[in-house]
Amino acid sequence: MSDEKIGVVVTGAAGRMGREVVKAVLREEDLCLVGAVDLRELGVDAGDLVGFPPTGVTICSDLQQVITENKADVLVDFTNPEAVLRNARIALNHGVSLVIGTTGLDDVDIEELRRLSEKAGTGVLIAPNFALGAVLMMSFARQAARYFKHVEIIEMHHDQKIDAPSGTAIRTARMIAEERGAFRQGHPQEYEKIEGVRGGDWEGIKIHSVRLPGLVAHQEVVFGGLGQVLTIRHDSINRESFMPGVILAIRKVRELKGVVVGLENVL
């Protein structure tokens, strides 16, 4: 492997997002796939897995072995909240930077990642959404919150997504709340005839989650004002939409210190 290339390991490589990451890494001349980890498709060449020519990198289950035996610079993780913390410990103990797309991490998980990152002196980038359009959507929502305090978020994903609301919705709500401050919206005597029908609540912002087959990743941020409604919407039609952001994150994460949340911080 050329010294100029960034050695990339993908965990969750046999999953839907993992396969897209493998393909994206293989297409880039400055990146080199050095490891692919999953409990599925063991022994399969990563190239064969994604319809590319054989790479010599086979799917294995031992991340420790992959990192020890190869020149790994960056680990890209698309697994689950339990596995990502275990993977992070291994990667950071070996000075490998982390790009995390795994959803469902809570504040406690992120704080643990922060401690591990600071101890190792190695950067970690956590991105609730890698689609550049989604990052812009969140940024636009923050700007709109200066002028429209009344807002609700509707996020829509495929029916195999296990966490709700999405990381993107939570991140959007945080950004809006930071901009507009504490605010109580809606009728003070509002009540639900069916429990949960008004959605979840984050700092007074209602979040609604839709899970249906046929969807990929979609979000509307709906602002209401006097005589007007402003809707900011983003749609990911397929998982390829996330790949430019993933590649950008791989190239930038080694420059970071500690844990950085949000792709907008490296744009």
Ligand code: NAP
Second form
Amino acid sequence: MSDEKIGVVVTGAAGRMGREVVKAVLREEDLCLVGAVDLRELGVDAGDLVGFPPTGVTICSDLQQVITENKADVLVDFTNPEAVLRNARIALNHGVSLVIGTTGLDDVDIEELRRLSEKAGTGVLIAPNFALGAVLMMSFARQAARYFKHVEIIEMHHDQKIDAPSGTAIRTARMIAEERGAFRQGHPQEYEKIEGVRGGDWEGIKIHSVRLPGLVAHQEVVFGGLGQVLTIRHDSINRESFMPGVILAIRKVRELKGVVVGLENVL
Ligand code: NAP
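Swap state to the form predicted in complex with the ligand from the form predicted on its own:
Complete assembly follows, chain above in first position.
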């Protein structure tokens, strides 16, 4: 491997997102796949896994070993909320920068990552959504919240997603809440005839999660005003939509200090 190349390890490499990341990394000349970690497809060449020529990197389950035996600069994690913290601790203990796509981390988890990254002097980028269109959707929603206080979020994902609501929906709600301040919307005496039918509540903003086969990742932010409705919608129609953002994050994360949340901070 030439010295200028960025050595990348992918955790969750055999998953739906991980496979796309493996392909995207293999396509980039300045990146070198040095490790592919997962609990399944063990021993399979990462190239074979994604329909590319063999790479010599085989899927293994021991991240610690992969990092100590290879020149790893950046770890990209698309696993699940339990695994990502374990993986992050290992990476940061070895001074490996982190790009986290896994959703479902809470504020306590992020605080721990902040402490670890500051101690290690190693950057961490957490992005609940790597699709550039989704980043714009969130930014437009923040803008609209200045003028429209009444809003609900509908996020729609494939039925194998385990966390709800999506990280994108929570981040959108957080951005809207920062902009419009505390606000109680809807009828004060509203009640539910079926529990949960009005959705989850984030500082007065209702979030509705739809899970169906056939969907990938979609979100509508619906604002209501006097005599008008404004809908901001984004659709990821396949997982390739996230890859330009992931590649950008891999290239930028080593310049970061501490934990940065949101792709918009490195655009
Ligand atoms: P997935 O298909 O279930 O893939 C996750 C993979 O990680 C599985 O192969 C899983 O193996 C493996 N895994 C579990 N524990 C592991 C460990 N300790 N070390 C290494 N690999 C491990 O899930 P996905 O659809 O790819 O989604 C992954 C994450 O990305 C989710 O949190 C999802 O919400 C998020 N996501 C983020 C974005 C974004 O833009 N930020 C976009 C889409 C999805 P087993 O199945 O054997 O457990």
